[in-house]
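Shown here is one chain on its own, the form predicted on its own, set out as structure tokens.
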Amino acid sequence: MSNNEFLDLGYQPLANKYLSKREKWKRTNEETYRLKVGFNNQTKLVSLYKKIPVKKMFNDTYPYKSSMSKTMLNSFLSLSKKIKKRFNPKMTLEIGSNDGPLIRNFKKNEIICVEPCSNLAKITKKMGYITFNNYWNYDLSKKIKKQFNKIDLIYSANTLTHIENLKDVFKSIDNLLSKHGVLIIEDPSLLECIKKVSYDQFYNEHIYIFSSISLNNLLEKFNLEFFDIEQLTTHGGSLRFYIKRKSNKKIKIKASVSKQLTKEKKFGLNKLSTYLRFKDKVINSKKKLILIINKIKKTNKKIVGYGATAKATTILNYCNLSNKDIAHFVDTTPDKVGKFMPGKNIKILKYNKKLVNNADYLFLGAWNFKNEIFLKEKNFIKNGGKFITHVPFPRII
């Protein structure tokens, strides 16, 4: 069998399904799944074993809004300028437009949104952008092609890895992309995930985590190829892949492509042994984090969670941390406030400085926005407040 299991993070709830008070008392009915991760020897893809139906994950109550983060807003603004300057597309399409942090930098007749979560699709529709409230698939690509013809630039950030049928994903892109069109994909980097032991990148929505090796193998089947790869700091380390048709000789392939592929091969992302070593590091990370939290508890100091993220859900449930360990979480997302962390009896309170300053320690649920957070919480740090993180190893900052 080509797929080899290398990591078991136990039973996990749906990471973005935040519980109301009524649901909390019915915890026995909360849906969980066994979070196991495998490596495919042939395709070199890393993926979850259990796939949750998309309609359970992406619906009219999806809580994550990209525009809530200054880091993400700045990243999308910078990219939109780059797209216009470098490619000057007549028509752009974004797969997974969320609440519109990228599209708002384009004119309304220059970009098309595809967003399956109706609560988010409503936002971009209200802004006046053409929005298809649909899941990305071949039928949708045919519908868009009929209405708008070919598309010059297709962009997707942190979305394609959420779709189980990758062959259909790229068949749909192939159908819609113009002859000299460009595809840009942005996703967490598997290399950074393994290096940083950020096992919280694994949860039900992240069916795959791409390496450039595995994505390259996939593109081959559709006569597509990388012509540039950028390293980003977003989401704890991401890669931005620039992709073209092999038949398009106008665009030259940059050295960044072979550089990234070589780096990943040297690190061993094409070998199972690398992932088995990662598993041992994850087990040690869990032990160390529990040890740190237990030591703090003995001193009667208060730990508050900072950022009620999907990533934090994986950590809490894998390390079995409850409200006896973390008093509560603070978050700015309205759809999360007043609810409870999935699988755990930890309440999410609306962020305010007082709640933060009343804590002795802040557990970084949103560690991937560490720089933004440290800047925001200068007073907390100045007054002797400390942070707890598990990346790249559990420690107090």
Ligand code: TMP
Contents of the next structure:
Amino acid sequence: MSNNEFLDLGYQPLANKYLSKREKWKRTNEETYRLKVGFNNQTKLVSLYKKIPVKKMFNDTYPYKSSMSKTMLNSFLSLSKKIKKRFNPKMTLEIGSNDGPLIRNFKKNEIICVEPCSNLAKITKKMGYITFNNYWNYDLSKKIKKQFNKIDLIYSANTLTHIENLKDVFKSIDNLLSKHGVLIIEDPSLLECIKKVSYDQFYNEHIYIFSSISLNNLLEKFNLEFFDIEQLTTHGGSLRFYIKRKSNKKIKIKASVSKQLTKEKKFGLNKLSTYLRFKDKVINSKKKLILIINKIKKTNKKIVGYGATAKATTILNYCNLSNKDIAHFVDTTPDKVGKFMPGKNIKILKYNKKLVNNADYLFLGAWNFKNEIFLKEKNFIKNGGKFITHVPFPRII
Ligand code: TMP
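Compare with the form predicted on its own: the form predicted in complex with ligand TMP:
Shown next: the complete complex, the earlier chain at its head.
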């Protein structure tokens, strides 16, 4: 077997399945799965063992909206400017357009949205953008090709790693991308995840976490190659891969490509031993976080969760933290408010300053937006409020 298990995060509920009050009382029905992670010695891919059917994850009630954060809006705005300046595509396609933070920076006849969650697809349709409310697959690529012919630029952020059949993903892209077309993929970086011990990047939707090594191996099969790789701070450290056809010699390959590949090899992302060491760090991280929370509880201080993220679901369930540990969460996303964290009885309240200022400690569920949050909560900090984070190691800030 070329796949090697290196991490077991126990039984977990579906990470973005926030429970309503009614669902909470019917708790016995809450679906759980065993969250185990493996490393494939041949392909160098890191993936989850258990794959949840897509319809259970991406449907008409998907609560995550990327435009909820200023950081993401700014990131998409600057990317859209860059795309226009560097590539000037006639037609762009976004796979996983969510509620439209990127596409809103394009004209309506310049971009096509693909979004399987109908509640989100409705939003971009209403904004007047061509939207395919479908899962990304070969049939859809054929349909789009028939209607629009070939596409100059395909972009996808935090989406392709959510699709089980990666061969079909790239076959469909290959089918639609023009001869001199550019593919841009953006996803959390495995190197950053391992370095930061951010094991909460693992949950049912993140079937894969890409390294440039594993993605490079995949691209080979489709005669595609990187020509640039950018480091981003979004989602706790992401990589933006710029990809072209090997036959396209017009675009030069930048030094950033070999730099990233070498960095990852030096770190050992191509070896199982690195992942086994990561596992030990995860176990230690859990112990330390529980210790910190128990110590605070003894002083009768109040801990509130900040950002009811899918990532937090992994932490709460792996570290077995309940409403006895974290009084409630605060979040700005309307579809999460009034619900409960999956697997745990912790209520999500609508964000307001008073709730924040009434807390003694804020547990950073959205640690990836730390800078944005620290800026927003200047007063809480000024008044002696503290944050708890587990990244890169459990500590009080
Ligand atoms: P993510 O880490 O999966 O992108 O989710 C971020 C969550 O944090 C999302 O539910 C919105 C929430 N959030 C807040 O409630 N307040 C904030 O200031 C920020 C930046 C995020």
